[in-house]
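Next comes just one chain, in structure tokens: the form predicted alone.
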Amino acid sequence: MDPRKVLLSPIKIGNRTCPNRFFMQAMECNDADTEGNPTDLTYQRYENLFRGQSGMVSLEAITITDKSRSRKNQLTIMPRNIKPLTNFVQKMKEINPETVFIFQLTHSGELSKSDFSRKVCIKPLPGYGGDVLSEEELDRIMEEFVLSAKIAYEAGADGIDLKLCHGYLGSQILRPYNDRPWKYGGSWENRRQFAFDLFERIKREVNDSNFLIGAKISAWEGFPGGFGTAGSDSPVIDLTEPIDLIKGLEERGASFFIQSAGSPSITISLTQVDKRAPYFAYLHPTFSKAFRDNLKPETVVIGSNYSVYRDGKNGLFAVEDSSLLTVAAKNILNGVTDMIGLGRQSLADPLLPLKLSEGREEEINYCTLCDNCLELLIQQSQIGCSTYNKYYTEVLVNTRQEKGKLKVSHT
């Protein structure tokens, strides 16, 4: 098996074609300006991804509202952002018109930060909570999702990824814990209807068969009552609802799904497997294979958590070659996934696909799993790879120094 041949082969998604099997995940990096528009730092990050010849790139968890958000300097997609986003897309397409460019639309819900926005929820979760949304408020949020999808289309994006994962509002509605007696709560038929209604409304408003619509989904959130569990207080894995969800969304026009797992604020090691327990990564092919087996051949499944495999120096035992390129190629050949999603690795080396295509595998900068990028995310700093990019090394140092000053000031 030649991993290069497999990973650099094209794949069709809807009416569009990705030049290779690399998908660069939505990585929110907290570097927008005060209006939620891209800054020079944002441009630099995405220009590198487009120069790196990724098959498809997702614009990071761009929020449909500035009222409830998880990052202080988060990109927003509202009417005021149309022109800056249009310019942004145009610049990326000038660099590389072959890369498919999608926007990940999100609402943070109970993960919104109350010190600079409004924390809201569907049903208070222990330790999280927030203002409980009324049906009227959720209807307005759905209108904002639809408007944001139209803005993405007008700005020139090739499609959107609706974020139904990682503990954000979409997954809060879908999970069995949402046993609230209302139109989107209680029975699975009610909870799934939120996603179905949203897809249908967007398809009606953006009536273009070339515009891709998909979703990122946590197959199993990993805590009692989370999505992919057997009940409102059960941690037992049960993929009945996730499978029914993707099949229903496929019927409504979804052309791709990004498989994930966990809820970062609760089960971070499941969402973002770390070097202390790298074998957690083996759960993800199980979930992506379940997705792949229950969808039509033309619907694309994108698997997650490949950064952990690195160059094979990853702490995994009883396997001859567990390098990222080998594992990814095998999973594609074996029908486990169609594309591979890179998150932390995309920060470590946005040029990976280009280096692979030019036979420069030895020059790939592999993610070290230091998770300093996660620390920067938690601290609301600008986010990037502090291992390979000196700018973010300085950001990390300054963030830790400032954190230390804050601790001293509170003693």
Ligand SMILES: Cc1cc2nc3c(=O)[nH]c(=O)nc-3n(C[C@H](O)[C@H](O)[C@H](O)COP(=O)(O)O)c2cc1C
The other form holds:
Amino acid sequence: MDPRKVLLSPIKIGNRTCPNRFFMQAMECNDADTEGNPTDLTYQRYENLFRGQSGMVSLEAITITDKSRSRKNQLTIMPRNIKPLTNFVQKMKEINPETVFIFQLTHSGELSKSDFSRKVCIKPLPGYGGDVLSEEELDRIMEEFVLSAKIAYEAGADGIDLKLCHGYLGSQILRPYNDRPWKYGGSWENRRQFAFDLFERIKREVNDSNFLIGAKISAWEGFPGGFGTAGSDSPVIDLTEPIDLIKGLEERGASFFIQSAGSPSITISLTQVDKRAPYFAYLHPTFSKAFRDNLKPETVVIGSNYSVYRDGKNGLFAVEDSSLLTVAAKNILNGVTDMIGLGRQSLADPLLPLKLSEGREEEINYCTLCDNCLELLIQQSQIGCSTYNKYYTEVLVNTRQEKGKLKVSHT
Ligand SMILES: Cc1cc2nc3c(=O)[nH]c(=O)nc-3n(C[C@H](O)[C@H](O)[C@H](O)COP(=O)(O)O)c2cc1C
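Having seen the form predicted alone, could you give me the form predicted in complex with the ligand?
In what comes next, the whole complex appears, and the chain from above leads the way.
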């Protein structure tokens, strides 16, 4: 098997074609200006990704209102942001018109920060919580999601990813823990309705079959009552609801799904597998294959947690070749996933697909899994790779001087 052949082969998503199998994951980097518009730093990051010739790039989690931010300098998608976002998309398309560009739309819910945002929740989780949302408020949030999808379309994005993962509002509604007796809670039929209605409305109101819609989903949040468990306080994994969700969204026009797991403020090592237990990465193919097996062949599945494999020096044993490129190609060939999502690796080397296509594999900078990027994220600093990019080494040093060193695994 030649991994290059597999990974550099094109794939269709809806009416679009991605030139290769690499998907650069949404990675919030907290460097927008005070209006939530892209700054020079934001431009630099995405210009590199587009130069790197990825098949598809996701714009990081972009907040649908000022009030729903989890990062102080988060990108924002409100009517005031149309022009700057249009210029941004235009610039990226000038650099590389082949790469498919989607926006990840989000509302942070109970992960919104009360010092600069409004912390709200569906049903307070012990240690989390916030103002409990009324039906009217959630209906208004649906309007705001629909409006932000229309703005993404107007700005020239090729599609959107509705963030239904990682403990943000989209996943809080879905989880069995939401047993609150209301329109959007209790039975699975009620909990899934927000996502179903949202997809239907966006499909209808954008009304362009070229515009892609999809979702990033934590198939298993990893704590009792989280999405992908068997009940409101059950620790047992049960994928019945996640599978029903993706099938229902596919019926409503979704053409891709990004598989994830965990809810990082609670179960961080499931979302970002770390070097203390790299074998947690083996959970993810089970979830992406469950997605793959239950969808139409033309619906694209994107698997997560490939950064851990690196160049094979990864602490994973009993496998002949566990390097990223080999594992990724094998998983595509074996029907485990269609595309390969790269998160931390995309910060370490945004040029990976280009280097691969030019036969320069030995020049790839592999993510070291130091997780300094996560530390910067949690500390609300600007985010980037402190290992390979000197600017972010300095940001890290300054952040630690100001706030002390943070042990990421204990947050
Ligand atoms: C600094 C940082 C920012 C992230 N931002 C987002 C985000 O905006 N949206 C999202 O869905 N996931 C986000 N993630 C999770 C990644 O997209 C990805 O799912 C996760 O890191 C696992 O992939 P990896 O092993 O390739 O890093 C972020 C992760 C990190 C480390």
